[in-house]
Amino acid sequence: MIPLAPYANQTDFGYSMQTTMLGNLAEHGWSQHNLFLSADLVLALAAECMAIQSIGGLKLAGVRHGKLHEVTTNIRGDQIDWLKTGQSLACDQYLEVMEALRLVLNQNLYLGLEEYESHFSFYAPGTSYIKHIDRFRDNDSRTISAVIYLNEDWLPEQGGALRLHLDGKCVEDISPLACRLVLFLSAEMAHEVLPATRNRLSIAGWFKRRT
């Protein structure tokens, strides 16, 4: 059962958190902070990501967009479904965080940032997302990646790292380790999710500029 009482606030980021997480995106286009959610919070957050899967409503994610969309499993394995204001207590609490930190990155770092999208992703085990870029080619909306991790107690061994490609010349492998944001530069930082020996969940969403 996800809980019907408020999760505490979480709207204040600190100082330390603020100056870490700018200053990793202006210098190096990517930042990682751990204990970013409650516990409680992200145990909501896995419970409800598990319970629209066990009644089938994660869909296999696609490959680009609009009319050129497809899935194809070999590329990208995620099953995911979209985050909407007011399906559950647990992702407005989400969502309320999530656009109190699109103030910060446009207080800062002038980016005019105008929305966010996000959503739940499964990855069973074995399934992977070879190396990509988030933002499209014909439309350069996206410009702040962010992905939460959901997993309690996940295990190096377990696999289900996020590589990222940092200037083509060597990788960062990020485990997937419950409470963890990390967030990096849409358009920029190539990036894979290398496959895990039990399931691996996440909310993965885009600070958006106007097109």
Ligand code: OGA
The other form holds:
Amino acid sequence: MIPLAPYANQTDFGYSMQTTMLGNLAEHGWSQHNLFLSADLVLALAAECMAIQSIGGLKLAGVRHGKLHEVTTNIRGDQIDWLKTGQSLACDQYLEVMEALRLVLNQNLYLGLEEYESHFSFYAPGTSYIKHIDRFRDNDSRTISAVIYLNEDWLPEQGGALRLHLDGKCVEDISPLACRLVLFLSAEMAHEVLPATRNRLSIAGWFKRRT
Ligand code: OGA
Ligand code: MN
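Could the form predicted together with the named molecule be given as well, to go with the form predicted alone?
Following is the full complex, with the preceding chain placed first.
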């Protein structure tokens, strides 16, 4: 087999990380992993997102109301570009890691996840995404949400946290620091993206089951 990419990474997550991930997802509905991807792969993904941004390749994200797709920047201010297999070595390697993760989730949590879809998200300073859940009203295929952050040296005072609303009363704020993965149950975990003082880059993705 030809090595896929020059970026150091692994599709074997290790016993302790898997145990933490599966336990937290099952017990709390979310899980966080700080060094999920290697720094060189994350740098390459960040550079690719900025290259797409610089040629005007990102599009304002929309919000779905039934069959209608509306751009509503008061709800979400991010600009996105869907990842496609074969678009770059870095994206292919990222998708390979997420495919390995899909298998681990299926083998242990019996979720019947069949597909993964993901997009780059670019939040310019001051933009945000109000409190929401990731499952659509007319389609319940999105089961596990997965967000990878691409921002080197992020400081908490720069804002931009992913805020999880854990049970209606408690919140958990997670800074969008490079290499960090956050997983949560798409249908249950209300969450929002707080505004930041610098560009905020991520890849947001969804493991989907057949409906
Ligand atoms: C989303 C989302 C979170 C983030 O795209 O639905 O909630 O931290 N993203 O980028
Ligand atoms: Mn979301």
